[in-house]
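Next up is one chain by itself, shown in structure tokens, the form predicted alone.
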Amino acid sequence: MKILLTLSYVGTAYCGWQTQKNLVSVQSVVQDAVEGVFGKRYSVTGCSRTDSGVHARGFRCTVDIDAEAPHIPEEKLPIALNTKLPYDVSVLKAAYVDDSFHARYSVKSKRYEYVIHNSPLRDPFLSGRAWTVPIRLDEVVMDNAAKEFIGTHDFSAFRAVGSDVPDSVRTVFEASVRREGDMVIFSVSANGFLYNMVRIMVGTLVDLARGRLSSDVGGIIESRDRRNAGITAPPDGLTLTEVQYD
């Protein structure tokens, strides 16, 4: 039996989701909380490997429990686990699922949002939560460019240098840019993402809006060359907002 958890967390204080030696990860504090509630350190598997400083509002992970685990009703599990978690990580929901369910491989789509604070004045309340870009960005130009991400493409040009994932083909279902006052928000959903893919998408859209790139998004995708895309945006503004299964 497994328990599917839905998490919300601010990733500023963590090295990312995945456990790393001598560093504090979201996975490790969730495992600590599970051990505190169940009295045993069970395996915890995440739906994704969010990077250092990246946030989540709908992260999903499973806890592999055994027959020795005490049965705690689904509606009481979030409260029990939250008493053991730090203030910047919270369990929103819990559900018992079958052993065949896999938090990562059963995913059908993921959605990310990236927030740009488009203002010449920095806001201390957005520190670690948005990327401040002082020069005015044209959100219409960015939105039109974002639409070119939609479809099934080889996104080699939009993955970090050194990434060794053999298959770089992904299907983007939706991509858009909107403005809400001083906030420019990029939203994208896909069946999966390469390492740093969303942050490179954002950096490319910003560089296109500022006239720093000579090619459009379609041409950059066709080139399959990371050197033709824009900068890698900082992790601060990135949030995993939704993970969908069948």
Contents of the next structure:
There are 2 protein chains.
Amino acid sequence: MKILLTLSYVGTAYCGWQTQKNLVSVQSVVQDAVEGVFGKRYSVTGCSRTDSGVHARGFRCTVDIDAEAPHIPEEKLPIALNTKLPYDVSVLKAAYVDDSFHARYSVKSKRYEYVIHNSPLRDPFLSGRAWTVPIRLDEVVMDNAAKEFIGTHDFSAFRAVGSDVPDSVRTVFEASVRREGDMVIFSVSANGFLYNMVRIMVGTLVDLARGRLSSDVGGIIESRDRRNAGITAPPDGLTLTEVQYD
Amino acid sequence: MKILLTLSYVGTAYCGWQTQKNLVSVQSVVQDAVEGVFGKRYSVTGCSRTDSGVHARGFRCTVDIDAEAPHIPEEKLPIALNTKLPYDVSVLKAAYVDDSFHARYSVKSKRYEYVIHNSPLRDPFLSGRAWTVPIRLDEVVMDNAAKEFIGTHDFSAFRAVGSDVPDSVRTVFEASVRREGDMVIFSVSANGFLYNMVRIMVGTLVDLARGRLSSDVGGIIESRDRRNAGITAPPDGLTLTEVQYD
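Can you swap the form predicted alone for the form predicted in complex with a further copy of the same chain?
All chains and molecules follow, beginning with the one already shown.
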């Protein structure tokens, strides 16, 4: 038996989702909370490895419980777990699922949003939650460029150097840029993402809008060369917003 | 000569606006930033004393400069000061004003907003920025009750015990409660506020909606007795949003 949890968290204080030696991860505080409620340490598997400083709404993870686990009705689990969690992590929903369900491998699509605060003056309320870019960005230029991400491509140019997943082909279902006042928001959904892929996409769109790149997105994808893409945007503006399963 | 600054700040890390011994205040970090830019310590006067944990957008303060101060064009001051300020305080605007202008005494009206997150599950993104009330609140009941604050009244029942301002009469221009999804937002403007007045107003509206008070707002005002009002809502949800001068 597994429990599928839906989480929301502010990632600023964490080394990311994944547990790392001597660092505090979201996974470890969830595991601690589960232990606090069930009286036993169970393994927790996330849908994704978010980076340090990256946030999530609608993150999914499973808890591998066993026959010894006391039965707690699923509607009571969020509040029970939240009393054991720090203020920056919250369980929104819990459901018992079959053992065949896998938090990562069963994912059909994930959506990320990236918030750029496009203003010469920083906003204290957005600290840690947006990337402040002082130069005025043209969101129409960025939206048109973002459309070129859509489709099945080898995204080697959009992954961190040194990452070594053998298959760098991903299918992007949707990609768009919109403006809401001082906010420029990039939204992207795909069947999967390479390491730092969204942050490099954002850095590339911003660098294109700032006139710092000579090639267009299509050309950068085709080159399969990280050096042709833009900078890696800071983690602050990035939120995993949605995970869909089959 | 004075400089009128418009500030935005997240108050979570501060003891409030006002400088207090051995504590970090917003006033002290602004004074430090002014010293960093002008090379001399000048006195800074705020429009209001916000409590510890209370936030502001559109806070006003004046800096008393003298003839020795280098002339910096007002449009360059926000960025210059922001480079010397911590991430949770930002200068939005600066203007040179006459010596006769007083940041506090020249105030005509101030507006506060208070955000209640009305949900059984806490939201990590609202931590420190809203009061989470799990029981469903009726915003129409609260809005009707809020309307009774409007007018010129002795608000003795809505100030912290022990505060000793001689005149407890204030004029409330507007007061309303609205719902935006899970958020219940109280907005109030007045010619001035007593110590903890907005937080006691909010606590009273919530206690009324939860059926914990026997009297209505009109009766509580009339009683001039703090014990008849509701609890003092936590500072987290409170933001000073607007200050108007003559």
